[in-house]
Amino acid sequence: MDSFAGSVAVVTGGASGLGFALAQEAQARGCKLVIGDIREDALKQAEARLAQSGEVLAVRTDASRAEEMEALAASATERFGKVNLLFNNAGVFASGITWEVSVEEYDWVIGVNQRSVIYGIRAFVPRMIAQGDPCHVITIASGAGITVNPGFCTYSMTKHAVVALTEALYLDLAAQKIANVGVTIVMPGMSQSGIMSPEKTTPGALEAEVGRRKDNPVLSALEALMTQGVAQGLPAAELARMVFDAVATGELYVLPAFGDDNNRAFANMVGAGRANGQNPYPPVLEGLLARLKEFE
């Protein structure tokens, strides 16, 4: 897609953070816009701001539910007649210890981070194929989709899963000779967003459990480090521009704020270790734990 003018873009988790930045960039590139978000108040506020710059449809959407993603696709198609860009952006992060996180919390994170992408593909890709015009599916994964850190049991698991899922989508489209639908996987490093505030969307039944994660000194220090990194990270608007540029040139991967030497070395160590059966993590963990002492 070398031109976005007149296209219709759908963004899940579009009411704030990177999702809102993607929505603004879509408008700047000439797109009509559909945003979905689970938070009604935030959605209304985002709709009001975005409506000042162009046509926008806001649909209250729980992306972890298949029927609501299908309803989002139906609403977008009914309003605008088509969908050209799907940004599978909805996501949550809360650190945890693998054996302490409840099944219910695992299910919550899997639903938002992983199943939402499954449901997005199933709801939108058949419509895109039937349209026959240029379309693109963008999955907002993470650098945590190719690496793992302590405390990332739910997050890295789901981000690894959606990287593989979206790669499979790319391969299936190519093998089936479907040329009008492109695919891009976004794997950001530290970038400015609301990812460090899971309390905004935590289900009521999980609020106490999610809140207790910071009672663990390692997790507390880890999240303090990450919060600092996010606050000082790549601005969301710049990240959104990089994503659209990658879509325009047909790139499968884009790694905003993750392509520096340190992150590249970490990812290469993990990939090579997996491929060669060699454990890459001891030196990485040693360095991370030493850094976390600054936040204890």
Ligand SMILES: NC(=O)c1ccc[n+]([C@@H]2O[C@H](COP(=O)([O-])OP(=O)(O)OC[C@H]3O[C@@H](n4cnc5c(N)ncnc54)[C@H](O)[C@@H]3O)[C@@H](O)[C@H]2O)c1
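Keep in mind that what you see is a predicted model, and the values were worked out from it rather than measured. Numbering follows the first chain given and starts at 1. Here, rigid core means the biggest group of C-alpha atoms that superpose within 1.5 Å across both forms. Shifts are known only where both forms have a C-alpha. What changes on going to the form predicted in complex with the named molecule:
Taking the core as reference, just one block of three or more adjacent residues between the two forms has all its Cα positions offset by 2 Å or more: 257-259.
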Contents of the next structure:
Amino acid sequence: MDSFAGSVAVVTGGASGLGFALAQEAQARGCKLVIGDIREDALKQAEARLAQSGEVLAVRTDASRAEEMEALAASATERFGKVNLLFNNAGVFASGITWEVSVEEYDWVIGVNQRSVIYGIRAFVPRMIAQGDPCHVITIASGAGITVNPGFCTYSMTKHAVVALTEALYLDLAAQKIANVGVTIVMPGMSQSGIMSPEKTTPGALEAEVGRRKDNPVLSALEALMTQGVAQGLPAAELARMVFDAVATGELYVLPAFGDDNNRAFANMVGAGRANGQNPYPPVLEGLLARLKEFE
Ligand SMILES: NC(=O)c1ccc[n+]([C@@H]2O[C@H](COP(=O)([O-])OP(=O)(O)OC[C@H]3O[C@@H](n4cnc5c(N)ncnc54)[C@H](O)[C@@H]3O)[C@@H](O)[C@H]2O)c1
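Cool, the form predicted on its own is there; where's the form predicted in complex with the named molecule?
After this comes the whole thing, all chains and molecules, with the earlier chain placed first.
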């Protein structure tokens, strides 16, 4: 897709953070917008802001529910007649310890970060194929989709899964000779957003559990390190511009996290370690734990 004018873009989790920045960038490049988000009030505010500059449809959507993603696709098609860009963006991060996180919390994060992408692909890609015009699916994964940190069990697991799922989408489209649908996977590092406040969408039954993560000294320090990193991270608007430039040139990967030499070295060590049977983690873990001492 090298021109976006007149295209229709759908963004899950579009009420705030990176999703809102992607919506603004889509609008700046001439798209009509459909934003979905689980938070009704934030969605209404985002709709009001975006409506000042162009056409926008806001649909309250829990992306972790198949029927709501199907309804989002149906509403978008009903309103605008087509969908060209799908941003699988909705996501949550809350640190936790592998054996302590409840099955319910695993289910929540798997639903928002992972099943949402399955549902997005199933609801939108058949429509895009039937349309036959230039379309593109963009998954906002994470650097945690190719590396793992302590405290990241739910997040890294789900982000690895959506990297693989979106690569599978790319390969299936190519193998089935479907030329009108492109695919891009974004692996942001720290980017300015509300990602470090999962409380805003945590299901009521999990609020106490998610709150307790800060009682553990390692998780508490990790959250503090990440909160600082996100606050000082890549501005969301800049990330959104990088994403659109990559879609325009048909890049499979956008790696804003890996412009940093340390991050790239870590990713290379993990990739090479997995392929060659060498554990890459001890030196990285030692460095991270030393760094966390500053935040204890
Ligand atoms: N900010 C970063 O540093 C960073 C780094 C790597 C990856 N990411 C990824 O970027 C994406 C966007 O996150 P963000 O950083 O903008 O965080 P954010 O918390 O600012 O925004 C996430 C949005 O998703 C919405 N949301 C949450 N659960 C939902 C659900 N079930 N259905 C629909 N909407 C839901 C929230 O209401 C919110 O508006 C996520 O997939 C996240 O994992 C962010």
